[in-house]
Every structure is written in C-alpha cells, then in structure tokens.
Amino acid sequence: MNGMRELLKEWNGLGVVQGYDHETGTWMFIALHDATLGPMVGGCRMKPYPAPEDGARDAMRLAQGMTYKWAAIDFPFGGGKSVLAIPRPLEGEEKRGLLRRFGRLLESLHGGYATGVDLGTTPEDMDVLAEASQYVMGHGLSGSGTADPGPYTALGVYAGIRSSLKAADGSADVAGKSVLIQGAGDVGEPLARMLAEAGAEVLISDIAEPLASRIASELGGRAIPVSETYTTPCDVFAPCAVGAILNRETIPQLACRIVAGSANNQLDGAEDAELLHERGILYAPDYVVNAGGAIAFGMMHLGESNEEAMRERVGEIENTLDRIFPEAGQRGESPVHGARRVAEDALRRGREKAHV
C-alpha cells in the first residue's frame, strides 16, 4: 500500500478511512472529500479491482464528483464515496457478511458520511448493509426496504439529452433520433424505455450481448457489438455503464454528436473535455446529468415522500444545463467549466455562510 501515500498526497480531499475485511479479503475505502454544505453522502460501489490502490484512487476521484454533484444541484449534502475492492465477485453469505461489517465502519463515522447503491451494489445490498448502520440513503423511505435509484437517475439523463439536443438542434425532441446506450443496467435498461417511448432510435450496447439484444428487440432498436461501441454513427452517446472511458484513445473514435449519459467520471482526465470540444462534440457534464438518484434520494432524506415532486425536481436537470450550454457557447468553451463554476459558487456560498 505505498502507493497510497502518494495518492493522499495528490489528492485535495480530507481524508480517507481504510480497512481490511480478513474474512473475504475486501479492501474497505470511504474517501471523504468535501463537508462544506453539509454531511458527505455518496455511493457504495463494489468491485474487483487490480490492485487496492486503484480502489482508493477511484474512491477519490468518485467523492470529488460528488462534491461537484451535490453543489451544482443545491442540496446541503457534502461529497463522499466508498469502494468495496473485493478480491473475487462475492455472493450470499460471504456478501452479507462483508456487508455487515462494512456497516459497523460506516456507523462508526455517526453520521459524518452515509452511502447508497453504485455501482456493483443493490437495494437488497443497502437492505443488509442498515442491519449494521443507520446511515443509508434510500432505506426505509420508500414504505419497504431500500428505494432503486436507477429509474430517478434515468429519469435525469433523459432530461440531460433534451438539453443537449436543444443547445445543438434548436429543439429538445428525441423523436427520430439516435441514442446509443452503453450499457443496459440500472440506468441503461429504464433509459432506454423512456427514449423509445419518445420516439427515438435506441442503440444498445452491454458486455451481456443477450442482454442488450432482448432489450434492443423488445424496443425496436438495435444491439450494437462492444467493439462497435465508439465508432458507431449516432446523436448522442449515453455511457451508463463504468467511468474514465473518455480519453485520448476512444474519443477520435466517437461518431456521435452529443455525450450525455449516466457513469461518473466519464472523462479520463481534464483534458478530455478540451479533446471532445475540439470535435465539436457537445459533453453534458457527467456529474449534473448523473444527479437524478442522487435529488430523490437527497429530497427522501431530507423528508420528501411525493412521487411527482422528486420526479419533477429531477427534471430541472434540463433547466440547469440550459443555462449552461448557453454559456459555453458564448465563451467558446467546454460545458465543463460552466458546471465548475455553478458548482463552486455554490460551495463559496457555503463558506462564507459558516464564516458568518
């Protein structure tokens, strides 16, 4: 683990709590980035990874987004994540048991950070994980059990693509439009429904090709092989699947027009904003379109039980991103700096209302 000194040295965030699961192996991160708008909230993602310090680092990097998620939609909640690094896929009571007692070091913080489903996680998993801790987002706040993030952050993409389309088109209308979806979980699936529902040509494409191809043919649309992925035509890419797949190698590949989709940390470093701007490709910044889950579940902590309610203030999404876009175009830049700004504003807000 001595690449972790060097990760905490690069990292801006205040602080990383670590531990070893002996029973199954697990390398346990919660990285804490941010507590100036309140409490850290973020995802629990579970999965293998190379080795334990790219567990870290993707906590890291993953806490910082949701630092920047959090302040571009105006909610008191700070920015947090945490990564089960597991050695192999776990399942039953090995799973549980991990669960368990992951729980016990989450309620050790008492609050100071509370975690939900990511990626590699489930609501049944959120449902064994509050057996340890009180502090879960989404449980117990639906009537049973714990709430699917999925269709709420669906919902925000959707609402992210006519944005997208109307900063570029002129209008927002997904009709006769192609959207290419990488991948066809949680979001994928429910994304997809509601594009087709609209009118638009829906592309799939997962690493389960059954899976993409049942729902591709019940919807109409077409399964697009994973090594088809970046250089098939489309208007909008939709990555909903993992992170960091913008970069120097895939983005010459993209033959869309629009990316706006679901994975946090889209971009493989800063620089991929300027290399997709320079294409002439439109990026909707991952961190504002992904916030779907994140406002109903913000909204149900907060003490917010009406359907329509969280489903309309998901939908400001597009409201957000209109004024972005706007901007961008007007300065010549990536939609990135135009959230980075709405984002720390927000955060210069917060500080200066502790400093009162």
Given for the second form:
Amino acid sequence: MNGMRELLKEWNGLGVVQGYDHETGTWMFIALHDATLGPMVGGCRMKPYPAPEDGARDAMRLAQGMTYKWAAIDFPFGGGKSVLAIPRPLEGEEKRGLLRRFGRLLESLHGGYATGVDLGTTPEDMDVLAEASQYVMGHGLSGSGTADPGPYTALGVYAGIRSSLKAADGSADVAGKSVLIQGAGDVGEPLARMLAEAGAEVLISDIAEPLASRIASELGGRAIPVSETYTTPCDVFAPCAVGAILNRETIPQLACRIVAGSANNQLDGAEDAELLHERGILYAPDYVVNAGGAIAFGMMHLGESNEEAMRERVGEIENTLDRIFPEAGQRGESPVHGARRVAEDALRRGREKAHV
Ligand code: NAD
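Write the structure block of the form predicted in complex with ligand NAD for the protein whose form predicted on its own appears above.
Whole complex next, starting from this chain.
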C-alpha cells in the first residue's frame, strides 16, 4: 500500500499488522502503539474509508489515544486499535464471515492485542468475533453474549461531572445543577437517568428530537432544539454524541461553566483547549472522563465479575480528575496538560520498571 511507509515513518507506535479479506475486499489493520503497561487493548472500528490508508491512519491515531487513556487511568493495558476498512456497508453472513476471518487474525497474536466494540461494531458483532478468538473484551462474562459498555461509560462521566463541580464550586453535589446532554444514546440516556435521580436539572438535545423529548419528559427535564445546544445556559455541557464539536465556531457560543462528556475527540484541535481555558470554561479531558466502559471491560477481561468492584473502579475517575483539576488551577492552564502529564508519568514509571 503506497502511503503506508510514510504513515509508519511519521508514527511513534510499535507497528501495524495488516491483512486483506479477499471475500469482502476489506483491509484489516491492527495498530499496536505501546505495550509498556500491558497487552494492547482497544476497540474494533468498522466503516468504509475513502482509501485503505485512511483506515490505517485512523487505527494508528486511535491506538495512540488508547495508550494515553489506559495510562491516564492507571490501568495495566497498552494502546492498540483495529480498523476494518470495508468497501461498502456489509450485512448478514457477509459481515459475519469477515468478523470470523478477522477473529483468526486476532487469535494469531495470542493476546498481545485484544479488542471490543467501537464505532460501526456492535455487541452482537463481538459475539461473532468471539467464535474465532478468545481476545474479545466483555464477551461471555455476563453469561449471555457481550455486555454493553454504555452504562459504565455513563457512570464514569457522572464521576467526572462530580469532580468538575467540586473544582468549580467546592461541592460535588449535582442536585440543583443543570446539565445539558448532547446525544441521548447508549451513554447519554443512562447518564440522564443518573443525573435526574440525583436531583440535577436535565436538558437533552439529540438530532433524533422525538427521542430527546421522550427521555426529557420521562425524567422531568427539558428537550433542547439542536440549534440551541451550544447557546442554552447550563452549569455543565456533556457532549455524548460526536467528536470535534468544541471548535472555534462553537466555543464562543457556549453558555456553560464546565464541559464533561463521553464523546471521543471532543476538541477539534489542540488550540481549542486553550480557547475553552481563556473563556474560563473548565474542560474535563475526554479520554479520562469517558474511560468507564474501557475500565469495566478491562476488568472483565482480567477475570473480574463483581459488579460492585467494577463500579467502584469506574468511580475512581473522580479521584483522577480531583488530582488534575486543582493542579491545572494552580498552574493557570487547561486540564488537558495535567491529564497528559499523568499519562506520561505512568508510562515513564512503566518503562523504568521494565528497564526499557
Ligand atoms: P450512540 O450512537 O448510542 O448515541 C449517540 C446519540 O447522539 C444518538 O442518539 C444520535 O442520534 C445522537 N447524535 C448524533 N449526532 C448528534 C448531534 N450532532 N447532535 C445531537 N445529537 C446527536 O453513541 P454512544 O455509544 O452513546 O456514544 C456517544 C459518544 O461517546 C460517541 O462519541 C462515542 O465514541 C463516545 N464513547 C462511547 C462509549 C460507550 O461506552 N458507548 C465509550 C467511550 C466513548
């Protein structure tokens, strides 16, 4: 593949395993970024890309992100990610066949890399993948198929909102605070329920407006039209839909004091963290605040089945942020820098331990 050499030259990861599925015309990439802290673990993304190199680039970028995510939450895993760059949307037996063949590639790494659900793959897909490989996270541990990470991720976001409120107001209590959730999906909906139960005012915006209205009225909250998502005053804005929504256009419009949500890559560019900081908006770094699902699935993968132990470990996201926010305040900088330092320190300690 033409662009692959250039991509690898520009990347600081360990390497990329590549395969081609002749039956479906799918390029398969497993990007192995860093194994300092443990076996490399990260989700499996399945989608069409303009060119195979774009799929490889995505896998490499996301694997690097996983290294920092695991390190920031002090979890004994390294960063990896897989991408199935399909030529067109696949259904039924064609898709299942691809997953089984990808499972064989996964199995051939003997646990050096394990995967789970990501964009374009479902818990049902993981069940199929697990027919060919034992290195599928969250599968078969609840006794029936693959678990849903959304509620654990929501629990982690809830912990992140508590820590953010503590840093901003001195109290972690969400009661009486308004939280605007963008995206009422697998994460947004359970998050809305937790917040409502704890006495927060819940505002919900979703491109599926009937969905937002239904959940809002059920929880005594308010549905917000999509066009007013960024301008509606609230204490906390929780992006739980798509990435890159914090950008030069939206940040000046924001009428919140805190941003803490599950969406991956919320900042359009690194400079957007500084824009939020200049506006006095506290930003909870996405890869820390959205790690709940990864933590729970990681624990299941390591053999944990106690629900309470998993919930407790996810709740530690609050402690991690409790260390990052005050330091950011003292240094007068965006919390993204502290999160990065926490991750880099963990990687440095890991390297020292391994003498590499
Ligand atoms: P989902 O697909 O279940 O839900 C997303 C919701 O957002 C849908 O209801 C969709 O209609 C809505 N939406 C899409 N674009 C929107 C927009 N522009 N404005 C308002 N609403 C919009 O996804 P999810 O699993 O809930 O994940 C949400 C985000 O969190 C994603 O960015 C995902 O990558 C990230 N994330 C999820 C998990 C997890 O455990 N599911 C873990 C880590 C990160």
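The term rigid core refers to the most C-alpha atoms you can superpose between the two forms while keeping them within 1.5 Å. All figures in this text were calculated on a predicted structure; none of them were measured in a lab. Numbering follows the first chain given and starts at 1.
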Against the rigid core, is the Cα displacement of residue 204 between the two forms at least 2 Å? no
